[in-house]
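As structure tokens, one chain now follows by itself in the form predicted alone.
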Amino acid sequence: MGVALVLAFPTMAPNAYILSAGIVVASYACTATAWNFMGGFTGYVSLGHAAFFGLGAYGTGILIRDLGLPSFVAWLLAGAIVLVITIPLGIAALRVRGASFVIVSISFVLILLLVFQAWGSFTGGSDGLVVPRPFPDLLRPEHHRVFFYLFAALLAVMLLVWWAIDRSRFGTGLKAVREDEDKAQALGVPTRNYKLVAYVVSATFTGLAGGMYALWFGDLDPIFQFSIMLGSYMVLMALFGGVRHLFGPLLGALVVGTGLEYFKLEFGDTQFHLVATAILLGVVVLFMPDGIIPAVQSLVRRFGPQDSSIREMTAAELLEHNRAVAAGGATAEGTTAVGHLERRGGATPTEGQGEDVGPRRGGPGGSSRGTSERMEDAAPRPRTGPEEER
């Protein structure tokens, strides 16, 4: 159902611009999907993922326009330098936890914001970055439609991605790592390597997912690039919709962004969408700290259906079922008895009924002195006494 409105929709969608937002919240979908493979996986929270969006997105510009490769080969090669440009960073960034990562990641970001704005002469600067059309024959309708299957297939590959870590021992692992990281390292758990993959996953993720609003949008501007904004927005995302379940971002992506698309389409440059915004922030974390998707699940739970704790039973039952434990017991109770007779060497209760057998000295339940005395018993004695004089 859901797989046939996403492939409906731009067939659906009564103009252009409608078709542009769907391919914004597509694209926020991406990135909080891409997001939730690090702080999901973890609970390592991170604020700077826009660092890697905006790599990508330059990335991809600037190898076509200085190298001349083709559009999707330029994507994926950003990709490829993203990801290596996350490992020294992931080793570095790693080895603290809580709101220091926070504030790392918040610095890199910052860092590359005054970079890419300053070095202007690669980058472009403040005056940005255009990057050529890969389609340019179609027109912006066809264009905007492309792309958004575009975007739907990138994000089917990141959801198939995540199932998978999902159901693996290398998931296992990353979710000890955000129950007890501590408990999991002492279990053996290489949770430094863990962390590792799963934040260039993420990263690299993230870093494809900019490299291809370049290729749709065209237009790159390092304010926006690498806005803290944007990374708050992936995290409200993800936590919206819930960071543990597979569809949570999705569903974050879809409320959040349809809304910040609303608010700025109603008030303009005005920056009420972000006062709607952390409005919705704060709800979600006083009423809905593990998402919507969690929170339906609860309550369906509480109000649906109960299954009983006590199976319900009618009085014939009852009394067959107490008649069936009494015998249990009492032929349990006669088996431990013959058993512990026989182990012993004494008679059961039904050997030699109406017979005294009397005390067993030999045998196997005797010893070999006492059928010695009998044979002495019976042997003849020699007599004694007057008439053995005679």
Second form
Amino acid sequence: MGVALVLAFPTMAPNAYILSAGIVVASYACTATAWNFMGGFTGYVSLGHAAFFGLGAYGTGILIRDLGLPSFVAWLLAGAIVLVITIPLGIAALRVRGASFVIVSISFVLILLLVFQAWGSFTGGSDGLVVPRPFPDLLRPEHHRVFFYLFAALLAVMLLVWWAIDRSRFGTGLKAVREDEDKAQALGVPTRNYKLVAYVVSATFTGLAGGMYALWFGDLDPIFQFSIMLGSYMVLMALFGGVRHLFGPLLGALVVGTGLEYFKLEFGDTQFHLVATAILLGVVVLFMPDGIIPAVQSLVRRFGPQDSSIREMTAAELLEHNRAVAAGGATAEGTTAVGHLERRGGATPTEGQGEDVGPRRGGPGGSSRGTSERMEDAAPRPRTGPEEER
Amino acid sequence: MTVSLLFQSLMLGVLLGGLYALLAAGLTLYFGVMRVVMIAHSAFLILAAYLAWYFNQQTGMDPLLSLVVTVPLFFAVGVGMQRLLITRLRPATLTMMSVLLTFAVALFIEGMIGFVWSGTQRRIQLPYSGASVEFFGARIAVVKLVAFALAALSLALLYVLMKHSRFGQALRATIQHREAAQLVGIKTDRVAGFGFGLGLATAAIGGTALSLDATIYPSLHWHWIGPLMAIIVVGGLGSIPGAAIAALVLGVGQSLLQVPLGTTWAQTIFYVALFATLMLRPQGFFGGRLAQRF
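Okay, that is the form predicted alone; can I get the form predicted together with its partner chain now?
Complete assembly follows, chain above in first position.
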């Protein structure tokens, strides 16, 4: 149904403004999803992904201008350039963790902003860089429509890749890094290489989104391409939706992106849209750091029609059930995603474990809810206990 | 490049480095007591500069007098921020989430400054704004000297407070090992709150010093946060002397590079130093044990 809505949007949009706002939201969705390859899987918050967005945009524009390449060849080539640039950057940035990593990521944006403003002869500087349109003979509404579908296609590719990584051994390793990097490393996850690959994938997709934006918008300015705001929007959207969920960033982009466009329309001539963004970010960080998807899920679980009333287990049944799981677990464990994570990452997450594991637990515990949830949750933990001590 | 020009930019670099050192010390304090990277530090800096400008505009008195109000105010805001915002975050993800939270605070301040005083560029006109003194052939503006003196004095005060008072001992103990500090009877929560307030007070002083000879506008803080962040990483997160040394070295470096390269490219020295640090010594050049893990 979501796909149908996306495909139908351009025909339903009442005017060109709404359509172009839709494209902006779609580009936000692309960047937020791209950001989530790094932020969601590994938990490394990068506030500087706008650097890759800008590189992709400027790369596309400059390749078209100087080499006269066809638009979409230039776009792909710019993506490849971002990929190559990111490898040394990633090696440098990933030598540190946590706060230092955030600082480094911000500095990427600030340094590129300086360079692109100062190097006017190559980048156009503050005068801007005009990117020729890929379809010169299309009228503006058709142009918007084509680009809406292009962004949607890019987004679909990203979601597919994210989904594939999420289910792979590689993704499990990345999640182990998120939960406890030292333990993951001790258990033999090649953390540095995994993080680097995730970083490069994330940056490349961000660069592709930037290049697409350049082709659509047609006019680039360092202030807007290399803006910390853009990087923070990505983080805000992904966090808002929920970084651990496939559609989290997309949902966040829909809500936050629409909100941002609205704020700009309403308060565009004052600085008030900054305040609105700040308050939104603060509320998300303080009150729902896991995003709305888990928040709503737990809300539904608390207030919604309780399916626990018909599936509730007595304590004795639960004990029996757990014993059966524990006995069968040794062999069956490896087949589920959770078991996989436990085996690879050693320690399953201690913080936020419920949210992460709960919804996806396809195995034996998946169906019981409500009152038995807490006991159910406690059950798998002892299994990981001995592993932690080893 | 003549010798006098070289000497002139060396002096300017030292003067600028003093201000950097004070601000970096504040950032280090936050990081030390709470493991928080305070992106909003430079936003508070600009806010203090705006308050000094507004004070001067309204009363016509010297902007330095506004310190009487802004320093206690910022101290209180810092304590409140630590109490009401930072401690509400989950300990496991505190470092990352605090970055986002303080980023939101920075945006909020920038937006509110623009909202209240508009985005116009502001500058304080003082009777001694144009005055300068001759110093071994280098011409130094008086306002820069005043700013440096203010920064140096505050840094010295901070040093004495940290080294020779009971509160300073408690603060250092909290920074070094929180649990151990608790065991010997230090109320670490309160101390951490005061440490936060102290950090914000440095922003108040730095902002007032800045307002003397700089043109200010709401988004100026982005130009400060990058260099300051680079300084504390180069110095080693959590080390106040390291931050001060790195601030002076990089400030002088920036000032010297301005002569052949121009202002924009000279700024890149901070980022070059940042990347060199990451490649060679990720824990920073003067860092203690703290830096290893963050």
